[in-house]
Amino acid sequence: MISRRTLLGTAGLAAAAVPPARAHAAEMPGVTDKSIKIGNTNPHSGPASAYGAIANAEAAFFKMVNDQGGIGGRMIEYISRDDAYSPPKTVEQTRRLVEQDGVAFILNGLGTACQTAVRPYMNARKVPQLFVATGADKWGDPAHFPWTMGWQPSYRTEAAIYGKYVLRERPQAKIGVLYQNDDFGKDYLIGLKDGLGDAYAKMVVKEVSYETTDPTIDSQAVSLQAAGADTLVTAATPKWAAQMIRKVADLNWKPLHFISNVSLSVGSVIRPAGVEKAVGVITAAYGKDNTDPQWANDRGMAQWRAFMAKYMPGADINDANHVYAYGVATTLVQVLKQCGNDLSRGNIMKQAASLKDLEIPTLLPGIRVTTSATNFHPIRAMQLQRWNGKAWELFGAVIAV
């Protein structure tokens, strides 16, 4: 468990000795005059443990916020619990955060299957499930789940961009798809169908899935190559994306290769796979690549680097998960500032759905955060980029949907 408990010492004792008024506690659970308690679930262990870097960076970010005086004088207490990327554990840990730890809301809980497992519970209890850390299209459904909101672009949107690119650039392509066998992976199949339209049945020669319990995807890679695919879409999380990049190279197979945006991290995917083996791989981006020299003098990335140097010394500066976390946490700070002194769960959700053209220092130029009562997809634009052996190289224009 990561716990950023900033109310220690005399200030914490004073806060504990003078409990908030009963009405205040009822209207704003997890909030006192001195603090805001925020919960998170993340796979700090298990097959997707690379994502633990996100929670670590968020904890460090909120330490920075607290050092600067907190939000309206309230210190942030951030509690991240390990669910090992297992939906039953996510349910257990989420209930613990809400019912025992007494958090105001859950921030950036990770994993499509994991967060799907707790979405009914969060909505039934009217607890904000904010900025869910997956791009499943389902997180933008305010009509049915008004207490759940995503943050990053949806996987369906991303896959549609790949499909349209292939249709335009390689209309005779034979496409193979590797996808994680859950809503995360299946969103990519839906998006590809959106992008390819009627050509999907003709162009996609094979689809193969993997389970998060599978030790490798070697057999899937061999079967996709054997099917004659000259274009490959890997809808996989970091461990398996790195394996696929490496296996494709080992097979001396040279498809036009697209990988999921969630697996673009140089630190946790490209380097483990082999930087030379990844040359030519394409993904869609919405955030600045911390390894790209073009951002060396960028003001937003300078802020991020200063944060990393002071609050995460020794952490992998090449891990894109740290950049992602910085963007999410920055967005949340804006939401909390808009709330003023009304930090009730209802107003937190209202303000999360009232973000207007918000500029985040780590997002690509031209990409902003915007939400409304009917738009629970805060980021709706991306740009293609290709790995050149040293860095991700952007190409084409920003594509908004």
Partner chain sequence: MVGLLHQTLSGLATGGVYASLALALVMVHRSTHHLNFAQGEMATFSTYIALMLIQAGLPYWVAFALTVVIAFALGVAVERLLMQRMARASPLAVVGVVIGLLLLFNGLSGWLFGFTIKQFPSPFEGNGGGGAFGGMVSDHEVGMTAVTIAVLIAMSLFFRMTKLGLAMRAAALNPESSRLLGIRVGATLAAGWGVAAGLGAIAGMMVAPIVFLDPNMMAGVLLYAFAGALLGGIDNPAGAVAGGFAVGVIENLGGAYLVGTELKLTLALVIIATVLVVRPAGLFGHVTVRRV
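Structure of the form predicted together with its partner chain, given the form predicted on its own:
The text that comes after this line covers the one chain and nothing more.
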């Protein structure tokens, strides 16, 4: 009996073997028995070209995966195209990737405006737009955009974490908010409302915005101080965050100061503002800082360093973009492994939305990747860190929302 069944099964497989090979090509675009084609858009030129490092590191990572035998015997073919951080070019390059290069999906396309421009196209064509490289909250909207998913904690998640922390540690706080007057800044207002709940109306004493055309934010700083705020949330990009840190110090105002995670760079924010003036400033982190000596003997970071030494010799190991790319690519490998032999676009999306407590070597201990059919925000926890004059120092427990 057993042998007959086995035989029948084998015969069935054999009979099905020819047509499925064709069906593969139709149902699994970008995938053959030997390869998986993955597309990406990144600014390899222009003002934001520093982010190009992410795509370079991802290419190197997939080379490592291929050297280790690929995924289920399939080699990854990763194509990153330059969009110069310009949405019209993103549209052009994304269409080229999907229609001419015939990729299975797009991974980690970068830039909020750029990725917003291609989101309707990707969803209309039902091509996965996986792990978008921006912190906007809108990437986790499976009800409207089931083919789009973010990766890092959104600005809204981050702000909710600040709100939760303040509510717990300083329930009497008077909060002032400085925010950039666009989607980025407004996500922080929404997140703070998430974190503070009903206390928002009582605790937030003043919200002021700035435009990216404003030469300085001095007037805003004065307004917030005059409103009596003793806690300050600065939802700002580097230039204005640096100005705010300096102005707060110059005013001799000593609020509990949170600055957005996008402005945690020592080189482009803390140092221009003044390392002394920034002492006490708080921000949230989700990944390990590759310049922080506390991870010198960390197992996860040792893996990353080994990868850098072998596959990106000569690249700047102080560049956090390389760590970021390693985390994203590791997550993707898990998704593809979960897919097994069914690498159809539908299943790729389904598996991306079925990650359970995935540990990523470059994320802070206790922060894991989890997704579901209704949760398209893979990372929803962060830990606070304080600038001590020399480095960012993690404190407290991981806060999840």
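Residue numbers count along the first chain shown, from 1. Rigid core here is just the name for the largest C-alpha set that superposes within 1.5 Å across the two forms. On a predicted model such as this, the values are computed, not experimentally measured, just so you know.
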Superposing on the rigid core, is the Cα displacement of A306 between the two forms 2 Å or more?
no
Given a core-based superposition, decide whether the C-alpha of Y200 shifts by 2 Å or more between the two forms.
yes
2 Å or more on the CA of L167 between the two forms, with the rigid core superposed, yes or no?
yes
